[in-house]
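To begin, one chain is listed below as structure tokens, in the form predicted on its own.
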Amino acid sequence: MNKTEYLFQPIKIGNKVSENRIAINAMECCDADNEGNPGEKTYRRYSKHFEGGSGVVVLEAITVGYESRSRKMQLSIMPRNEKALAKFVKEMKSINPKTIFLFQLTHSGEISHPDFSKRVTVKPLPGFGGELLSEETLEKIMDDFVTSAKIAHAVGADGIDMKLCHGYLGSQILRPYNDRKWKFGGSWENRTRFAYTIYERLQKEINDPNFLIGSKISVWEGFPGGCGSAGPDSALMDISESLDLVKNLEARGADYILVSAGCPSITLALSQPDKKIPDDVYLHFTFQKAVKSVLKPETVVIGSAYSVLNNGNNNLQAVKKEEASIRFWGNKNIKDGVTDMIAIGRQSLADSSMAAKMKENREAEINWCTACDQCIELLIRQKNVGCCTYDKEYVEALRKIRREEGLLKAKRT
């Protein structure tokens, strides 16, 4: 490691210090038990994350209410889960107490799966929809977010990520598409009421300066009426609301903003650039810089979408291979003030120890993500998720699913 390498310089987040500038993104893996508690595979996966040397680990989307969720075996953070989560955090912290552990709190709203939960909506989106949320019900969900944040604090998490991205309820409310005439729709003041009220309550009700609060946001979702669009039916990009959002989250105590884009159920390749069109990673860089430019220096910006870069073995054109990697762009973007940290998602499934191996100049030993997105296929199928390139268990699991599906299709025909 070069002593001046930006990726491995410490950084202060709120009153805590991350040992380096690499974070592990929230990656849903559908391996909780029937009560939403961490299962055996959850323990195994996060143990590797805590051994792997990243400065920050974000716990995958953990639902504040089991009634409406997108994954059947999704982690849950309700009073019934408190004891199990305390045990989980204690074990992870025993592996590496210096790693900052954040819980990503979520509610799925209209991308809740109707086969096993209730799909609810702020305004029916074509192809989704669900039962229309009342103001009373949404205020109860706000209570659930606050309760869950208190549980995260009580069980020893270092902070929370209030999820405002990727098509989950937080972003559904923020969209210009939400022009419904109700307390939480129409005007920007109304559409931000959900997020701002929860932030304000967390500052008062938890009131711990050492407990980190932040949000992952989709600066631009990439479809008409989505976050970052010019109006409820406009496909034009206008990120002024997204920038106003992060400034006001900062004013209400946000220690960090995790910058993303897209909505995986609609614009998957935007939210996580794929190997066919990796160039969308440059859009992410642009959004990271835009967010950083409106925030105070002490508010940490974490940029995502870096996995597609791997060791430069990607389809980016008009750049040298050695200038197309995670290491190159991570260091460059931190040096140039584009972002303060980088986050890896799919790469963390391929190899949780990327940070440690990079620091020790053992890059030849890293299992680099190929952006094949077969892990996403497992997620869509509601199966346990892992790397289908390097982990034999998940390679075989996907093969078995496909074989069985092929046999079923053959019988039907």
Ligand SMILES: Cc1cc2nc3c(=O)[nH]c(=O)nc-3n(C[C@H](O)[C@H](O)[C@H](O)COP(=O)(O)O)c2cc1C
Second form
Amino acid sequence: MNKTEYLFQPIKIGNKVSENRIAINAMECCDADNEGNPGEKTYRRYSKHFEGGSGVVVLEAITVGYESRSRKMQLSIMPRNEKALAKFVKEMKSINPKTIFLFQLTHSGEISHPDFSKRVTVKPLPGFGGELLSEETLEKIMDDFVTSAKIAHAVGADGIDMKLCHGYLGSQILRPYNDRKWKFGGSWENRTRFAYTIYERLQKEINDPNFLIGSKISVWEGFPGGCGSAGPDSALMDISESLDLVKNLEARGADYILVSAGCPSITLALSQPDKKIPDDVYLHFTFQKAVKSVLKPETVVIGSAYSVLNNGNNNLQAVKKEEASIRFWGNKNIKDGVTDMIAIGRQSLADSSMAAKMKENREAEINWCTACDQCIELLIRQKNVGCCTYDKEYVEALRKIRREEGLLKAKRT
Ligand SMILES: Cc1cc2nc3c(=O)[nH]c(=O)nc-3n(C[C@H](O)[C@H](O)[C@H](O)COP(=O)(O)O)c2cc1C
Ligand code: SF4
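Given the form predicted on its own, corresponding form predicted in complex with this ligand:
Shown next: the complete complex, the earlier chain at its head.
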């Protein structure tokens, strides 16, 4: 490591210190047990993350209510899970007590899976929908978020990420599309009530200056009426609401903002630029810079969508290969004030130890994510998720699925 390398400088997040500028992004992998507690594979994955040298690990989307799951084997955080989560945190912290561990709290709303959950909506989107949420039910969900945050605090997590991104309930409410006339829709004041009230309650009811609070947000979702669009029927980009949102979260105690974009069920390549068209990574940089420019210097900005850059072996055009990598852009963006930290999502599945290996200049040993998105094929089929390029178990799992689906197709024709 070069001594002045930005990626490996520590940074304060609230009252905690991250040893470096690399975070592992939330990555749900559908391997909890039937109660929503961490299963054997969950333990295996996070043990590797804690061994891998990243300063921050964000626990994947963990549901605040069992009825709101988008994945059958999703982790949950309800009173009944408290004991199991305490054991899990203790074991992870025994691997590396310095790693900051954040829990991403979520409710899936209209992308809850109707086969095993209850699909609810603030205003039905074509192709999604569900039962229209009443004000009373939404208030009950707000209670669930607060209860879950208290559990995260009690079990020893370092903080929470209140999920406001990627088309889950937190972002469904914020969208201009939510122009329904109710306490949580229409005006910007109404659409932000859910997020702001939860933040205000967390400040009062947890009231621990060492417990971090922040949110991952989708600055622009890229479809008509999505977050960061100019109106309920417009796909045009207008990120003024998203910038106002982060300033107001900061005013209500946000220690960090994790910047994302897109809604994977609708605009997947925007939230995770893929190997064929990696260019949206530049849009992410633009959003990170815009968010950073409106926040105080002490509020940490964490940028996402870096995996597609890998070691520069990507399809970005008009850049030199050695200036197209995660390492190059991570350092450059921190140096230029675009972001304070970078988060890796798919790269963490391909190789949890990227940070440690990079720091020790063992780059040749890193399994670089190819942004092939085969892992997503497992996720959308509700299977245990892992890297289908480097991890034999998941390579074989995907092969088996494709074989079976091929046979089915052949039978039908
Ligand atoms: C298998 C898989 C699971 C994911 N699970 C989550 C999740 O639980 N919460 C979340 O906010 N984003 C989730 N994401 C999105 C990533 O955290 C990240 O935002 C996205 O992949 C872009 O970053 P990357 O280019 O580093 O992969 C998931 C992505 C994948 C591929
Ligand atoms: S399957 Fe592996 S290499 Fe492909 S995108 Fe997922 S993590 Fe990256």
